[in-house]
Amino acid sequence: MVSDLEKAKDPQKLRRIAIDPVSRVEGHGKVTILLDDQHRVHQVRLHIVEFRGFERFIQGRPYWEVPVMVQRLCGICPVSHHLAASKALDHVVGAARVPDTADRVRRLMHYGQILQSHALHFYHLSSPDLLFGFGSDPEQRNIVGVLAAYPDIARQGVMLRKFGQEAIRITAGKRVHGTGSVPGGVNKAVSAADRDELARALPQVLDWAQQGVRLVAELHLANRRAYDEFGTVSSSLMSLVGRDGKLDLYDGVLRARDADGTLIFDGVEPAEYHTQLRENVRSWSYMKFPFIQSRGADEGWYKVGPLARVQNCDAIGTPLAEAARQELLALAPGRLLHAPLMFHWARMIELLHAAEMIGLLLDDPALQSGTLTASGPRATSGVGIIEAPRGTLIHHYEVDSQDLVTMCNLIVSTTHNNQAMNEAIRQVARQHLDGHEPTEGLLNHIEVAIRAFDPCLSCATHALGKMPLAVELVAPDGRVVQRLVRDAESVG
């Protein structure tokens, strides 16, 4: 029986596995796992070990700087940060709206970095797990082993990266950490040539994003009961919805169902989204633990992502991608899919939405001209909020009269997983290594559960409290002369 550190027995007594650190996933983290004498399984969790701080140091720079300076928190997803600070320091500039030209801007790079990275997450991380084997040779288990077994997967993967990037670099100006997006609208609009670049490689990414959908569906149904049961633990979940109920990656409002279903909130707008949110800390990682305030701590964790925004929603706006949400939800007609491994299968999905979203995008005239930036009364603060690749990602900055950020809040995906992702990794553990003397193909199975969930342990590393630091003062000989010490909880 798997059980926090709270409950075991004698931590001291027990052996301690890491697996540090945690392979194929963006950031650096750890799991940590406490096993007795027969290989009983005590605890496992997932730390992340980086602290990085941006929401301190964004303090005191001026407002305009943001969006271009905390999308370096992450090379994988910094169109999300970017698109996400400029929506938050919109309503800064009294843009609540900003002109059709900007927001099918925005929504083009928004919906090519989805494709980007669905594309990197499914070929190149997560699918030698599922072509292989969780247990196999882990010397053929990565990307250059599809490559040989699987030439024509690896290809589409990497060509569907490709085209996604196009879309960062059309609209941001570069494919990672661009300028596009600007507080109140964005700085160019997209030419024809750009456009017709597009156009003439859109037909065969929507087949190759076709061909995935099928691949991953073929791969969940041939494993049913064992990707089914693999981490699977129910809870509520989480994300925005277009205010018609339609899933909207890009804007919207805030919409939560338990794990049966029911409506826990819904239409809240991201101005309000603390109203409903609160967040924990645990002295073991620099990664925040967020509830919904009214379950409480214990019972109020959700998973966001791919599989909880194909299920929130009512309908996805787009023929191909609703055809197959259709076909994910009929596995279990009238109830909620939670296992982790349907992620993968969701997040195709999306992958699937984004090409034709953006062929839509780029048939729509606003695209190439209008105007570019909107301006209106100034505010002190802004929320922004919208659906990144791996699920809600929230920015919250105030502003004084100077223009300078005096605070932010950022609660980005992986964050709101945490819980969810040490759920999954403790299920997997008392499914498949208690018991068991742990090989690396056993405990490569606790890794193919946080992959699941596509993490970003970059992004999550933000910290209430003070962070732990050991100062050493070393005399020339190597003696250590003086030693302080501060964690969680002292400084001595």
Given for the second form:
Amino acid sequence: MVSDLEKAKDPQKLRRIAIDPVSRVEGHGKVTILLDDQHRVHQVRLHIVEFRGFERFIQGRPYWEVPVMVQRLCGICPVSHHLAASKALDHVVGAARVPDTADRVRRLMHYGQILQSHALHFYHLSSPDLLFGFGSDPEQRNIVGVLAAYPDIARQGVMLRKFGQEAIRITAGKRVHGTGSVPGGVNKAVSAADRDELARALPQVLDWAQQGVRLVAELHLANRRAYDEFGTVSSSLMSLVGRDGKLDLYDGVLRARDADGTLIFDGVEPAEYHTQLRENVRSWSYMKFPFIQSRGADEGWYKVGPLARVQNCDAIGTPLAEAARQELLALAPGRLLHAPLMFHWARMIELLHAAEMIGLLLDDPALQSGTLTASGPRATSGVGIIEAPRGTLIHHYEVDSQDLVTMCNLIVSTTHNNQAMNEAIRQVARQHLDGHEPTEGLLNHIEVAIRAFDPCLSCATHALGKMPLAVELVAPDGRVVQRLVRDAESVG
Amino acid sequence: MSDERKTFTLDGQDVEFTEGQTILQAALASGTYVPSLCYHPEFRPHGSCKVCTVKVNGRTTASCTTPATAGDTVELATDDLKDLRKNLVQFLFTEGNHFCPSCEQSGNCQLQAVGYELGVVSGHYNPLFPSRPVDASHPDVLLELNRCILCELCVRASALVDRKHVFSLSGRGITKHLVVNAESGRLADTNLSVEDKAMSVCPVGVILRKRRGFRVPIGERTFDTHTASEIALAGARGPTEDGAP
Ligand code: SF4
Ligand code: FES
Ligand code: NI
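Complement to the form predicted alone: the form predicted together with the partner chain:
Everything in the complex follows now, all chains and molecules, and the chain you saw is the first one.
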């Protein structure tokens, strides 16, 4: 059992290490580790200061402002909030089904966001750990080091990201804080010139995306045992799947499986999410702990995000990504993969899928012309769920007869993965820290496990900006014995 | 005498004018932009925002209310006056709750456009913690009072064109605010209609047609394609609620 590391029996007698905040993770997080004199690990916790003020703040605002306003929630994944809010408000304006053009434009925006976010995460934030080693020299273990040692890989990451950002710009009007999606549809179609520009770049993007999948597969297989075991704890998983059971990151129904793959629920309409999910609080963390109601608060935690999605769906509808998915699944026939480091592999499969989807969308005439918005009988509430780069994102609003929002509930991807990240770092502490004098390299192992989930602490905390990493070793009497500080690598 | 050319100098250049023109009107007619917020070509000048301030023979005055006079020496683009205008606009930003990135009038907002024109870069990003609740009682119109700059254009339009007197200002100094003509204080209880002139004169984002926000894409909004000075020199002023100048 790993969960016993959630609470130490006698915390006063222990030495406390705080990793505060976690570097190369967006936003503000803190890990505390309690050790005894023999460096045995007694307690490990990831604390995230979740900002919930936004939900109150949005109350009293006109509903049509919400898809733009919610982008202030997070400087990292504004597009996901923009679309999840729009989808929720589609129901309020009576447009449960938006016109084809709106659907295509929004999907292009979304797959652009998936592509740029996954590229940023893998190439910029995680590849240093994977290419140089988790405990390697921190002077080299960063994007600058990657640029020097593997210039092609670093450059491909930059170019993939640019392509995704371009897809966002031509659909949302701007790379950040765009306005493309409105309740009931979109405010413009894609111009032929913009479409052609993306189409020209696509073959190269597909090639790089395939190289990316191969790279992460090779890295994983070269360290197979270590990667498979690193921080691994089995759990349920959850995601949207398309109504046909295939991978769909933009729209669908909720499906959850338990650790061995048995379905817990399936076909759950977004509006019914609250019949399956509950949120719990713990005294030591501001961030909530969601759980699957039928499994209870202790056993009902689950993973979301790329690794959950590629295993939860019946298939991926694009051929290159489906072939890559089959290769991944073949590692453990008939079982589910739970290793946090597998998230990287799954993430690159999704990046490839996003590129293929963008190709299909660019060939769809509806992208360039057609009706932009729909409306119908008004409703008083709406739920929008989207698979954001980091996992399931839920937006839920109630709107009164004067068009003002009266209730807002958000469950962001990172919150779904709260327990999963806590379990993973406890496992890593057990595997790598227990009994050893803590060094920067060993503490980075904790961060490697957190980073695998690609948490957006910014979403969860509403805290933007760079923050340095401080590692503090604190003696039982509270005295700081040792303190390491380095600059965080944070990209907005 | 009457067909003699009348001129004053504006930053050293001769500017011709016709009898009855204000300095601001004469300057615009001659192709020189004068920043303004409460001025509207269709309404009698009001002189409240002071953004159009110039120096006439060394004395500061609002150019929108000062008649052009032959032989006057007018200063417009001096460093002092530029700083003054910038400060006035900055003050308007901080006085209200303006958060351009999530405001539906962004790109169609005169205050934002004049701010860009004057090089106001900070002051946009104050947290918007609305202190004044919006009035959403009217079925088709939203009043977002957090953004009011008290220019009285809606007051003038409602009184002079619509002949309804829906809007007026109440209080003085820091407590001055926009009120509507209904005992309940609610917009729904006035006789405002979406066809009224008062619907299309607000230079910021206070008087809004409901359920329309963000329908004009980025790139097609008034000030995406034109600067505030281009609009003013073309004799138009600000956008309508549909975003067309
Ligand atoms: S509501 Fe608009 S037009 Fe009326 S006074 Fe305020 S800023 Fe001026
Ligand atoms: S435009 Fe002259 S005072 Fe406002
Ligand atoms: Ni985020």
